[in-house]
Amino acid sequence: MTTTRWLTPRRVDLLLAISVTVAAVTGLVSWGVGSGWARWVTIIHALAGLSLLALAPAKLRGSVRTGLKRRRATRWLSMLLGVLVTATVTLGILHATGLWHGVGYWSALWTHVLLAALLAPLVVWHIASRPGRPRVTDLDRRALAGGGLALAAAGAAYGVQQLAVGDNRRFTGSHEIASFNPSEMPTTMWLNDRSPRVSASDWELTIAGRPVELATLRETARPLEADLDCTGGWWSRQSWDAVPLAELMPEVDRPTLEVTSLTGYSRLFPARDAPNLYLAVGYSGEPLRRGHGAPVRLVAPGRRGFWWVKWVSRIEPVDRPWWLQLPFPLE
C-alpha cells in the first residue's frame, strides 16, 4: 500500500495545518524570548518547518495535482501559497544554516517573518475554502503515523543542520558576530525607529525624576560581559562599560520601571529586575556609536534586542503592570 493512498489529502491538510500553527507559534515565542528555554522552542520550531517539506510530495501527489485539474480561478491563490510556503522554509534553512544572511539591514531571517506574516490569511483560505476540510477525526492512526513519519524525517534534517553549522549559533537561532570587536557590530534599528541626532554635552537623562550626569555615569561605569541577541537572526557578546540600574534608583514601591528613548520608544519592565539592568556609555573602553545608542543604552541580560532600549533619556517608576504592553512594540 502506497503512503498516498492511506495519507488521504484531508490527512495531509490537517497535519500540514498542525505544523503551520505550531510553527508560527514557536516562532512568535522564540523570536521574543532570550532566556535558556527558548532553545527548545527553537527546536520545535524548526521541526514544525522542516516536517512541511517532509509533507509536501504527498500534499503534491494527492490534492494539488487533482486542484490543478479542476482549472478553478482560485487555483492561482493555490500555487501562490505553495510558492510563499517554500519561499518561507527556504528562507529559514538559508539563516539557520548561515549560508544566506541577508541584504544590508535586510536579513534572511527578517524575510522569512515577513512571508510568514503574509502567509497567515492565504493558510486560513486554503483551509476555509476545501470542500472537503480536514476533521478531527482525520487525526486517525494513519494520520499519526504519517505525521511521525514526516517528524522523523524533520528530525534527520536537523540533524544534520545542526552538524553543518557547528557552534556559530546561540540557543535562540542567533549567528554571532563581532564579538568584543564593537566597531564591526551591526547598527540595527527596530522597524520604524531612527537614530537622534542630539550630542552628548545636550543630552537630558533623568531617573525618577532627577537628572543624571553623563560624566557621572562614565566615571562610575565598569565592565560588563553581556549578549546582544538581535531578533535580526545575530547575536555579539561585548565588554559593555555600564552602571547597574540599582545603583541609580532611589527606593521605589511601584511595580514597573518604564525606558523611554529619547526617540519616544520604550519598554516596560518589573521593578524587581533592576538588579539585571544596566546603563551602558561605552564597550571595550571607548565611547558607543550612535547607532549603537550613543550615549547612553540600556544593557538588559537575558533580554532579546528589543528591550535593550537604545538613546535612554528617561526611566521612570509607574503604576502599570510591567506586562500591559504589546509583546513586540509597534514603533
Ligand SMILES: Nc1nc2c(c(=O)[nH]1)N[C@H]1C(S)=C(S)[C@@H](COP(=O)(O)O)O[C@H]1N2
Given for the second form:
Amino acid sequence: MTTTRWLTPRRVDLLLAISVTVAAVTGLVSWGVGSGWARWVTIIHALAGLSLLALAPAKLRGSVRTGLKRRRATRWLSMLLGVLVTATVTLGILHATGLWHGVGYWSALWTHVLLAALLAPLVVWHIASRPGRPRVTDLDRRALAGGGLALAAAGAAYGVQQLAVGDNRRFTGSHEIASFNPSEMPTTMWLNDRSPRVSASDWELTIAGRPVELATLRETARPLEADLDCTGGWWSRQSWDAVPLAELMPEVDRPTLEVTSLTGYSRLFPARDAPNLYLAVGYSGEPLRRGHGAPVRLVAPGRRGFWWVKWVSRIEPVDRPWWLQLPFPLE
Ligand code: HEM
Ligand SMILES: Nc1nc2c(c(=O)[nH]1)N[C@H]1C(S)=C(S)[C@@H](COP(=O)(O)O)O[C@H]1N2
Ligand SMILES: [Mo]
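Switching forms now, from the form predicted on its own to the form predicted in complex with this ligand, please provide the structure.
Full assembly next; the chain just shown is listed first.
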C-alpha cells in the first residue's frame, strides 16, 4: 500500500494536530460545563476524537512507517503517544456507547480524561521536536478535502452510535442511573475526600455567620426535581427535599458565596446564582444517606456534580471573585 498521493504525511499530520487540539479543548469544556450549550461542545468533541480514528490508517501508512525505520532514540515516546491516543479514544467510545463503564472509582470517562491529560504534553513534544512540523500554509485545498472526508466518516460513525445507544444520555454524554430511586443512586467523591462521621444532632451549619437549625430546614424543605450530572459520566434525577438558599440568608451584598463542606471541600459561586442554589436534607421524602451528603448538601441545578457540595457546614458571602479558584477542585 502506498500513501494516497494527495493526502501527504504532512497534510495528515496537520489534520491530526488540529483534531487532537480541538478534542482537548472541547473535552475540558464539555466536562466542566453543565448548561445546555455544552451539547454542541460535546458533539464537536466526539467528531474531533473520531476523526483521529478516521485519519489513523493514513498516519500509519505515512510518517509512522518511515519514522520507525529511522530508529530515533525517542521513538518509544512516540509509540507511547500512539498507545495513549488509542486508549483515550477507545475509552471515550466505550463510555459514549455504555459498553463499559469502568471499575469503581476508575470510570471509563474519568480514565479517559486522565489519559488525555498524560498525552497532552507528549503531543506538544512530538510536534515541536519534528523538523517538518505542520504549518498553517499546509492547510490547502487537498488538506481541507482530507479533513472533510475524515469529518464525514466521524459524523457517520457518530450518527450510527447515537442510534444504537438510545436516549438515556444527557447532553453532556452522561448515562442516566437510578432516577427517583435514591437507594440505587451512586455515591462519588471528587478526588480523595472522605465522608465525615458526625451525627446530625451534633451538626453545626452557619449561613452568613448565623447558625441555622437542621430542624428548620427539614420543616421548610419541599420537593425540587434536579439532575445531578457527575463528571464520572452518569446522571440521576431526584426529587430533592430542599430549601432555596435565598430564604435562608439576607440579600447578599458581596460578589461571591463560598460553600464549604465539613471535610474542607469548597466551591465559590457568583452571588447572582443564589436564587438557583438550594440546601437539600433528603430526597423522595427520606433523609439523605451519609454518602450523599447527610445531613445537608447543596443542590445546584444546571451545574456539574462537583459543585454540589456535600456535608455543608458553612455558607459565607465573601469578597474574593468566584472565578479566582481552580476550575476543578484539588481535593
Ligand atoms: C485530547 C485527547 C482526547 C481525545 C482524542 C478524545 C476522544 C474522545 C472520543 C473518541 C470520544 C467518544 C465520542 C463518541 O464516540 O461519541 C470521547 C468522549 C468524551 N470525551 Fe474525550 N477525548 C480527549 C480528551 C478529553 C478530555 C481532556 C476530556 C475532559 C476533560 C474529555 C471528555 C470526554 C467526554 C465528556 C466524552 C463523552 C462525550 C460523549 O459521550 O459524546 N475528552 N472523547
Ligand atoms: N464534600 C464533598 N462534596 C462533594 C464531593 C466531594 O468529593 N466532597 N464530590 C462532588 C462530586 S464530584 C459529585 S458528582 C457529587 C456526587 O454526589 P453523590 O455522591 O451524592 O452522588 O458530590 C459532589 N460533592
Ligand atoms: Mo462527580
